[in-house]
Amino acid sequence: MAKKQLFLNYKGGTGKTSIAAAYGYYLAKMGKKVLMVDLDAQAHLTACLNQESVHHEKSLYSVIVNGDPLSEIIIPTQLPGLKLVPSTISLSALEQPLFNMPLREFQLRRALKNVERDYDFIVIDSSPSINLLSLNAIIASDEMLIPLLADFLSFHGLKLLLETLASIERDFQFYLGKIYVFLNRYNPDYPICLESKEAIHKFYPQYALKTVINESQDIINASSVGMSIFEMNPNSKVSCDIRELVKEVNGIYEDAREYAVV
């Protein structure tokens, strides 16, 4: 049964999608069967995996609205073991029909149930929006990963997200297993980064990860050409950070001979 992990932050510009793409790619590189789900109509995750130019006859819209099997829209990527539910602009029109459906908050959860036995991980990248589709993403997930920048607005967004999550758990009798919070674009030379790291561990110790993703142009450059950071520069600092993120969240590590689970 797949572990379903959601990358979400209601504040845009945190680097969420680039990290999610690298995270899922590395899991697949370690031999895990991974399905990535792009829930943003802008299709940034789809572009990060170099699938933006591919024509898709069906989309998640047809799965949710028409009841088509999710398996019909899953596409391969260049890495064996890594599959994708791509996004199209049709997702921007999903809110209204979704609103009128019975059990509207559980439609993504229903769709994923038909394929979750085929994967070890399902990694969902949600748009930075408070809407019905992001609510579906939360209820469909087992765990949430929240990237933050070292600034006031990111912390305000985190507070809003956690308050919203508490409300969702109460209203839908739903419990999200684990929440992980980590800093992205971290630079130890900036006092604000050091202060933000200290603040996360002080105010959110139950969620804070030791791992930080250091500031780097490499991952931005890789995403812009539809490549993984592990293809472009597997030995970069940010590649090491993604490895540590996967290890800390999932207890998975890499050695010289094989990939294994601790």
Contents of the next structure:
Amino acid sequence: MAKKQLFLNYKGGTGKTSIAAAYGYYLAKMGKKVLMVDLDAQAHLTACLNQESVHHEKSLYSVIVNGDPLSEIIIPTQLPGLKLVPSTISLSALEQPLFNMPLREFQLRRALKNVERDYDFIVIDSSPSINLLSLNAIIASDEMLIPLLADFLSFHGLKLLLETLASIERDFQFYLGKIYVFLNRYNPDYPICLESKEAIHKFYPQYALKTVINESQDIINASSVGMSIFEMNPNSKVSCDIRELVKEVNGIYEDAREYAVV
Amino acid sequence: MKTKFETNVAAELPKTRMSQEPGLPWKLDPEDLEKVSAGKDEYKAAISGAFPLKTRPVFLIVLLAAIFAAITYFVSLVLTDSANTHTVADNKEVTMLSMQTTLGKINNEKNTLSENIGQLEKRVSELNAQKELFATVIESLTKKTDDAVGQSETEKAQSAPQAIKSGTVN
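Next block, the form predicted together with its partner chain, ref. the form predicted on its own:
Below: every chain and molecule of the assembly, starting with the one above.
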């Protein structure tokens, strides 16, 4: 049964999509069967995996509203073990019909139930907004990964997110398996980064990961050309950080010889 | 002094399933998901299945009744208009006949008056003729009288010198 992991932060621009794309790519490269789900109507994850130009006749809209099977909209990517549920602009119109559906917060979970046996990991990239679709994503997930920028505003956003999760637990009696918080675009030369890291470990020790994703232009360049960082520069610092992230979250260790040659 | 980080810590934290707290219920068993699917199927059947009360036949009957009522209404309108038109025509005919009768009477009066006028003109002409006659008679009588007077004065005139001559006149 697939482990469902959600990349979420209500604050935009924290690097959720870039890291989620690299994270899923790396899992697939390690031989895992990975399904990535793009829940953002802007389709940035779809673009990161170089699938935005493909015409998508059906989308998650038809799966949730019309009850079409999710398997009909899953598309392959360049990497054999990596599949994608792409996003289209129709997702932006999903909120209203979803609002009127019975058990509206559980529709994504129901849709994923039909395919989760076929994958080892389902990685969900949600939009940075507090809405019914992101609530569906939370309730559909087993674990949540929260990337943070090393600044105060992201820390404040984390506060809102954790309080929202607590209220979801109270209202729905739904509990995530684990929550992971890690820093993105970390630069040890900036005092604010050190201060942020210290604050996360001090106030949220049960969620804080040791791994930080260091500041790098490589991941930005890779996503802008629709390549994975592991294709563009597998030996870059950020590639190493993503590997560490995968290891720390999942306890998955790769064969070190794969990346020995520069 | 507290930093901004310290004053912006979440007041309530999610417990998660990995928490050590005992007795955390974990909902959404497979049975719960079955219920979600069944509920959705039931909802879909309710909104897409056959409507109760045989809506389509009722709708068709109501539609036919409405069409029949509309046709009956328009036919009655036509018949009413026709009857009204006949009534108006009859009234107009009666009016026309009465006008014709009146016209006839007026013509008769006109004829009568014309006759009277003729008669009066004849009478006038007769009277004019009489008048002329009388005028002629009067003129002739006047002339005779003048002649008679003239003659007598002439005779008088003639007899006066003789009287003077004879000494009879004072």
